[in-house]
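Taking the form predicted alone, here's one chain by itself in C-alpha cells.
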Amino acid sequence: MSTLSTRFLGHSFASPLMNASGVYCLDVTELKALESSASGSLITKSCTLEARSGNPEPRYIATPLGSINSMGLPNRGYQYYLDYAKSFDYQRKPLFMSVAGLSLADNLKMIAAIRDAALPAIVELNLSCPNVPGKPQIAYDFSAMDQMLAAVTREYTQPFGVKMPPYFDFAHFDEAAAILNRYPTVAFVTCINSIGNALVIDTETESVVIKPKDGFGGIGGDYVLPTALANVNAFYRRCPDKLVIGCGGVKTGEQVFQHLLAGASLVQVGTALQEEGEGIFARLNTELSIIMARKGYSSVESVRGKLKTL
C-alpha cells in the first residue's frame, strides 16, 4: 500500500499537496476552503507591510496552456494573516505564511512580528514577486538577495524558505544554490514562482488579455512545468542540506510525481487549483497514490529524487 503522509521541518503532512501562495488564500474564507479540502497544508497570501488592492482588472486570464496574470500583490496586510495564523488550528494540518515585503525594512518587520507570536507556521519569504511595477524580483540581484538573507536570517533564527524565480542558466543556478547554501536556517527553496513578463495576445481583438503593465505578465500553468522541473531538480541538486517544494505547472497526479522524482518534497498547486477549485487535491491525491501504486513507490519520501539520467 502507498502512503502519501510524510514530514516536512519537524511536521507531519497528510498530503505532499497544498497551494501556492497567491492563489485561493487571499482571505480568511478562502483560507477555511483550503483547511477543509484534502490538501496536506495551506499557505497564505503573500503579504506586505499594509494591505494592497493591486494592479487594474483585468489581471489574471486562463489561456489554453495555463494562465497570465500581473496581480500586483493584493493582500490584506501582513496583520491580517498573523491574526489568522494565531487562531488556526495545528493539529489539523500544518500552515506556512508567505511574506513578500516591498523593502528589507518591511520584511525584517514582519519576520519580526511573526518570531514574536512564536507560532508553529513555517516562514516562506517571497524573493521573486514579478509583477509590482517598478520593483525588481530580488532573486535576480544576488547581491540583493545576499543581503536580504543575511539581515533576515540575523532577525529569525528558526528554519524558513524561499520561494524562487525561474533561472534559464546553470551559472545562475550556481550562484543562486551558493548564496542559499551560506545560510543554514534557509531550510527550504520553493521553485518555481510564475515566469515573469510574459505576453498574450487575442488575434480578434488584437490586444493584451490583462491590463497592468501593457499586457506583460506572469504566466502559469501547463507553460512551466518544464521548467518548473529543471529548477526543482537544479536546486535539489546544489542544496543537498536543504529541501525543495515543487511548483509550476501541475494539474494531474502523474505531474505531482515528476515534481517528486525531481526533488520535491511537498509539491504547490497554482493555476489549476485557481481554475478548479478545492476540491482539485482530492482527485490529485487519488491520481498521485495510484501512480505510486502501479509503480511500487510505498511513500512520497521513497520517489522523492529518484529521477534518473541517461
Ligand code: RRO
The other form holds:
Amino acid sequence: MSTLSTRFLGHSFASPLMNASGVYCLDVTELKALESSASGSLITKSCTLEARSGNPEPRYIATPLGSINSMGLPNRGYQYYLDYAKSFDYQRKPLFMSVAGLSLADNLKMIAAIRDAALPAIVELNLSCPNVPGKPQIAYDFSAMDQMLAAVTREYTQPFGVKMPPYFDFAHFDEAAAILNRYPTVAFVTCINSIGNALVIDTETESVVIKPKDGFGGIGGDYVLPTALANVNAFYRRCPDKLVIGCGGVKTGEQVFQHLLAGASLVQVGTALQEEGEGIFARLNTELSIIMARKGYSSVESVRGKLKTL
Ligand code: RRO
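Can you give me the structure for the form predicted in complex with the named molecule, which would complement the form predicted alone we have just seen?
Up next: the whole complex, starting with the chain shown before.
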C-alpha cells in the first residue's frame, strides 16, 4: 500500500485526513475521540471570545445528499480550546485551532492569546461562518477581508490559514486570491466552508427542516463536492506560494483522491464524519491507499495538483 504520510508547514502527518472544523470538536470528549482515530490531525470548533450556546434546535439535519446546518457558532469560548491546545500531545499528531471572532477586535484578542501561548498548534481563521444572524460572511466582503488580514497579520507573524466560503465566479476567485496573495504569512487556504443560506424543504410536512433563520442554512456533503473541487483548484492555481486544504463532499477515498488532484495538501471531512463517526478515517485511509497504489502513486505529494485539463 502507498504511504499516506505527508508534511505540511513543517509538521508531520501520518495521513492527509482530518475533521472539518465544527464536526466532532466541540469539547474535549469529542476531540479525544479524534486523537484516538486514524485521522492525520484534528481541528477544534471555531471559537469566539466568550462561550456561545448557538442557535435553537433543530439546527443540523442530514439528508440523502448531505446536510444543512445553522449551528450559530456554539463553542466553549477560546480559552477552553487554548487550554486543550496547551495540554495536547503534539507527538501524536498535529493540532489546528479554528478562530471565528464576531469582530476584528475579538479576533485580534484571541490571536494574541494564541501567539503568547507559543504552541505548535496551527491557526485556521474562519472568514466564512454563514450562520450568525446579522453577521455577513467576512470573505464575501472583500474590503472587510483585506482589513481583517492586514490587522491579524500585524498581530500574528506566524504562518496561519484562512477558511474560505465557496465562490462561484472567476472574478471573485481572482479578487479573493489577489487579496490573500498580499499576505505571505497566510500560508494556507481551506476551501470550502458550507454553501451558505440554502433551504431544504420536507414535502410531507411542507416545512423547513431546521429552526434558525426560517430554515436557511449551510449545506455540505454530496451537494457541494464539485463546488469544493472547483474552489480548491481555483485557489491552487492562483496562490502558488500557499498550500490548500480541501473540504467538501468527502465520504470515500476516491473523493479524497479528487481533492488531492485538484491541489489539496490535506483533506477535511465534515458531513460524512458527522454521520459515520470517527471510524471513517480508517476506512478513508484504506480506500485512498488502494486508489493510489492502483494508479501507481507512492505519495500524497505526487498526486497533488496532477489534475489534467482537456
Ligand atoms: O457554527 C456554525 O453554524 C457554522 C460555522 Br461557525 C461555519 O463556519 N460553518 C458552518 O457550516 N456552520
